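Here you get one chain, nothing else, as C-alpha cells; it is the form predicted on its own.
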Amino acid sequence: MPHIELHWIDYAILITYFAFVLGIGFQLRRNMRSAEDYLLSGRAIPAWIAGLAFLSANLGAQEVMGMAASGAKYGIATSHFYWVGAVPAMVFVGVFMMPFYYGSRARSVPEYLKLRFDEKTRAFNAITFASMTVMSSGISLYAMGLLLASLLGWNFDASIALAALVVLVYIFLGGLTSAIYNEVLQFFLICAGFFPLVLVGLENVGGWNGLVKQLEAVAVSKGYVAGAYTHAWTQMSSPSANPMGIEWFGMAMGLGFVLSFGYWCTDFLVVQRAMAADSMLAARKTPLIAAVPKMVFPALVTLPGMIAIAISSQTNGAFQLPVKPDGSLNYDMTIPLMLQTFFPAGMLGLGLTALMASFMSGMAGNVTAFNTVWTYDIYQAYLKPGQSDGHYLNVGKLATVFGILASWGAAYAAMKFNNIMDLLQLVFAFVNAPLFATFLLGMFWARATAHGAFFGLLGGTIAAAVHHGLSLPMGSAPGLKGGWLAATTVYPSEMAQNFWTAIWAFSVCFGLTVAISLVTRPKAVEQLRGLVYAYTEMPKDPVDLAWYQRPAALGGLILLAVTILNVIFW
C-alpha cells in the first residue's frame, strides 16, 4: 500500500492532541496525593463523565479498527456486538450489579470476590485479569503500530515504542483520572473523525441503497444468499448461511449472554469507571448513560468496514484490501485504507488523531485497571500487606511502567490474526465467560460457596483451553488459533469458535460451582449482607428525581430502543 505524506495542518492537529493529553497528566499530578487518588480517582467523578469514560474505555483501537475489520469480514452481523452483545448487559450492570460493587466499597472486582467468597478466588481472578489486560493493551499497541507503519511508512517497532512512551507519561503522572478525562476527549474525537468518513464512503457507493446492492453481489459471489451481509438475523438459521459462521443460538448464548454479560458485568476495566463515580446514583447511571451512544456506534465503526468490502469488490474500486502472507485478506487495514483514500489534508489529520486517541484510550484503560489490580489484589494482599499509603502509591506507579512494558511484548502476538477483534473475543472467552458464571451465582444465589466458586472458575478456564485446543477455524493451521491438542471440531470462522469456547467455559464453571457448593458450607447470612441480592437493600432513588432519570425506567427505555434497532435490521 502506498504511503501518504501528512501536511502541516495534519501535523498541527496531531501535535495539539499530544500536547493536550500530556498537559492533562501534568495538570493532574498535583492531585495524586494518595493511592486512592491515583488508582480510583478518589471516587469523585460526575456521572456524565464517568458514563462517557465507561463507553470509551471499551472504544480503544481494537474496537475502532477491529469492528471495522469485522464489518468488512462479517457484514452487519457485527452490529450484534452492540445491540445484543453490549447494551442489554450495560443496562443489567447499571440497574442490578452496581449496588453490590459500589455499596460494598470494594476497590476492584477481585476484591469483591474476596468479600463474597475467599482469598483464593480473588487471587485466581486477579492473576487471570491482569494477564488479560496486558494482552488487550498489547492489541491496542499493535493496532497503533500497524496504523503508523501502513499509513505513514514509519518503522513498526519504533512506532509502538513511541506510542507506549506517550501513554506511560500521562498515566504515570495523572493515574486513573488522567485516563478518564482523556477517554472523554477521545469520545468526541471519534465522532468528529469518523462521521465524515462514513458520509464520504456512502457517497462513493451510492448511499445506503447502493451499498446494499453491492453487498448483495459480494454475498452471492461468496456462496451466500443476497442479504447475508445486510441482514442481522435473517441468515442465522445455520452456520453456513452467514459469513460469521454462527447460528442464532450460538449468537444469542455465546455473545448475547456469556461474552456480553461476562465482559460488561465483571471486567474491571469498565466497572472501574463506574466505581469512580461520586455517588451510588451516579454509579448506577454510568453504564446507562454509556448505553445510549453505544446503540448508534455501529454507524461509525462497523459501517466503514461494510463500505470497504463493497469498494474492494468493485472492478475499478478506489482500493483493494491487502492480502496477508497466508493468503487471507488483512481486514485490519480497513480504516487505514479508508482514511488514506477519502480524507484530504486536515481531515486526514483529524481522522488519524481520532485513531491515535482510540489507541491511547484503550491502552490506558487496560493499564489503569492492571495497576489497580496488581497493587491492591496481588501486591498488598499477598506480597507486602500493611505498608503505608505512600508505599502503595509508588507501587501503583511502578505497576504502570511494568504494564506498559508487558503490553509491548503482547503486541507481537496480535500479528498472528487477520482481525484483532477475533483475538480479543478469544481472550474474553477464557477470562470473562467463566467469571460471569461465578458472579451470577455469587450475587443471586446465597448457597454458592467459596470452594464452589474457586474450582468452578478453575474448571471453566480449563474447559475453555480444552475446547480451544480441540477446535480450529476453517483454513487455519494448529497453533495460536487452536487445534494444539487435536482439531476434532472445525468452525467456519474464528468468531464462531470464540462464541462456543465461551459457552463451554461458562457452562462448566456454572455446573461445577453449583455441584461443589451443594456439598460444601456457605457463609453465614451476616457475612453476605451487601454482597448477595437476597440480603441487600437496593438503593432508593431520590423522591424528587424525574421518572426518566431513574435507573430502572431509563434502562427500560434503552432496551426498547435497542429492540427496535434489531427489528429494523432484522
Second form
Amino acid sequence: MPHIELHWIDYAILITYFAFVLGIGFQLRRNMRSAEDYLLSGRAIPAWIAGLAFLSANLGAQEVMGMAASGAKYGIATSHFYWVGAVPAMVFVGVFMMPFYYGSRARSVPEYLKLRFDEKTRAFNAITFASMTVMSSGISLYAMGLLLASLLGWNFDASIALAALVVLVYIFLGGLTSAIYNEVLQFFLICAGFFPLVLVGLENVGGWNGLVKQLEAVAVSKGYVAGAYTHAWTQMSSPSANPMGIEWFGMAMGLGFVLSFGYWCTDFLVVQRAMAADSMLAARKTPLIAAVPKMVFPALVTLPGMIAIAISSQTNGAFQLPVKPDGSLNYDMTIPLMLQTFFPAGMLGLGLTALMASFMSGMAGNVTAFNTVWTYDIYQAYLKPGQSDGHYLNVGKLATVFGILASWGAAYAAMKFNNIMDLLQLVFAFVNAPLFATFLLGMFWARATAHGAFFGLLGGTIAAAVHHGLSLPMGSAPGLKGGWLAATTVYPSEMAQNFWTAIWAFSVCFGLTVAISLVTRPKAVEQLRGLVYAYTEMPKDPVDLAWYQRPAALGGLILLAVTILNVIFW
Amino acid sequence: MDLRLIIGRLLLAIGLLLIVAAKLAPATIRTTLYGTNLNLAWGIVLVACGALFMTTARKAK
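Structure of the form predicted together with its partner chain, given the form predicted on its own:
Everything in the complex follows now, all chains and molecules, and the chain you saw is the first one.
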C-alpha cells in the first residue's frame, strides 16, 4: 500500500485535536486535590459522560480496525460481537451488578473481590489485571506506531514517543477525569470520521441493496450460500456453513454468555467508568446509556469492511486489500485503505485523527485502570498501608508515569515478538472467562466461599490452558495457536477455539467453586451485607423518575431493540 | 468545566477547517457525496453539531 500524503489541512485538524486533548488535562489539574479525585474522578461524573466513556474505553483503534477487518472477512455476522457479545451483558451489569460494585464502595474490581472473598483472590486478580493493562496499552501503542509508519511513512519511534507523551501529560495532570473526558471526545470523533466513510462507501456500491447483491456474489464465489455475508443467524446451523466457522451454540454460549459477560461485567477497565459516576442511579444507567450507541455501532465499524470486500470484488484489482507475506489478505488494512481511497484532504485528516484518538484513548483507559489497581490494590494493600491521602495521590501520579513507560517498553517488546498480540488475546480468554463465574457466584450465591472462589479461579484458568493445549484451529501448527499438549480437537477457526476455551474455563471455575464452597466455611451474614444479592437491599428508583429512565425498564427496552435488530438481519 | 462546551468547540473548529478545505481544494480532487462536495457538506454538519452542543451547554449554565 503506498504512503498517504497528508496536506496542511489534515495536519491542522490533528493539531487542533491535540490542543483540545492537552487543554482538558491543563484545565482539570486544579481539581485533582485527593487520590479519590485523581484515581476515581471523585465519583462526580454525570451518567451520560460515564456512559459514553464506558463505551469508548472499549473502542480502541484495534477494536475499530479489527471490527472492520472482521466485517470484510465474515460479513454481518461480525455484528454478533455487539448484539450478542456486548449489549445483553451491558444490560446485566447495569441492572444487576452495579448495585454491588457501587454500593459496596469498593474502589476497584479487585477490592470488591477482597471484600466479598479474601486477600488472595484480590491479589490474583490485581496482579493479572495490572499486567494485562500494561501489555494491552503497549500493544495499542505499537499498533499505532506501525500504522503511522506504514500508512504515512512517519518514523515509528517518534510516533509512539509523541503519542505516549501526549497521553502522559493529559492523564498526569487530570487523572481519570481527563481520560474519561477524552474518551467522550474520541466517541464523537469516531462518529464524525466514520459516518461519512460509510455514506461514501454505500454510494459506491449502490446503497444497501447493491451491497447485498454484491456480497451474495462474493459468498457464492467462496462456496457459501448467497446470504452467508448478509444474514447474521441463518447460516449458524453448522460451522462449515458460514465464514466465521462457528455454530449457534458456540456463538451464544461462548461469545454471548461467557466471554461477553466475562469482559463487560468484570473488567475493571470498563467498570471503572461506571464506578466514577456521581450516584448509584447514574452508575446503573452508565452501561445502559453505553448500550444504545453500541447497538448501532456495527453500521459505523463493520459496514465499512463489508463495503470494502464488495468493492474489491467488483474493481478487478483497482481497489484491493494488501497481501500479507503468507499470501493471505491483510484485512486489518480495510479502514486505512477506505480512508485513502474515498476521503479527500481534510476528511482524511479527520479520519486519521479519529483513528489516533482511538489509539490514545485505548492506551489512556488501560493506564488509568493500571494506576488505580496499582495504588489501591497492590501498593496500599501490600507495600505501604496506612499512609496519608496525599501520599497515595503522589503514588497514583508516579504509577501513571510508570504505566506509560512500561507501555512504551511493551510496545518495543511487541515489535520483537510478533505473536504477542495473539498471546494477549489468549490471556484475556484465560483470565476473564473464569472470573465471570467467580463474580456470578460471588454476587448471587451467598454460600460461595473464599477458598472456593480462589481455587475455582485457578482451576478455571488451568482448564483454559489445558483446553488450549489440546485443541488447534484448522490449518495451524502446534504452538501459540494451541495443540502444544496434543491436538486432540481441531476447530474450524481460531474464533471457535477461543469460544470453546472460554466455555471450558467458565464451566470448570463454576463447578470447582461450587464444589469447594460446599465443603468450606462461608463468611458470616453480617460480612456479606451490600456484597451479595440475598443480603443487599436493591436500590429503589426515585418515585418521580419517569418509567423509561428506570434502569430495569431501560434495560428491557434495550434488549427488545437488540432482539429486533437480530430479527431484521436474521 | 462543561464537557458539552469542549465537544462543541472541537466540532466547530474541525467543521470550519473542513469548510476551508472545501473552498481551497481544486475541483479535480474533490470527493463528492451524492453530488455534494464532501468536505463542504460534512464541514457544515459539524459546525451545526458544534453550535448545538455549545448552545445546550450555555442554556444549562
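Numbering follows the first chain given and starts at 1. Small disclaimer: the values here were computed from a predicted structure and weren't measured. For the two forms, the rigid core is made up of the largest set of C-alpha atoms that agree within 1.5 Å on superposition.
The Cα shift for Asn155 between the two forms, taken after rigid core superposition, is 2 angstroms or larger.
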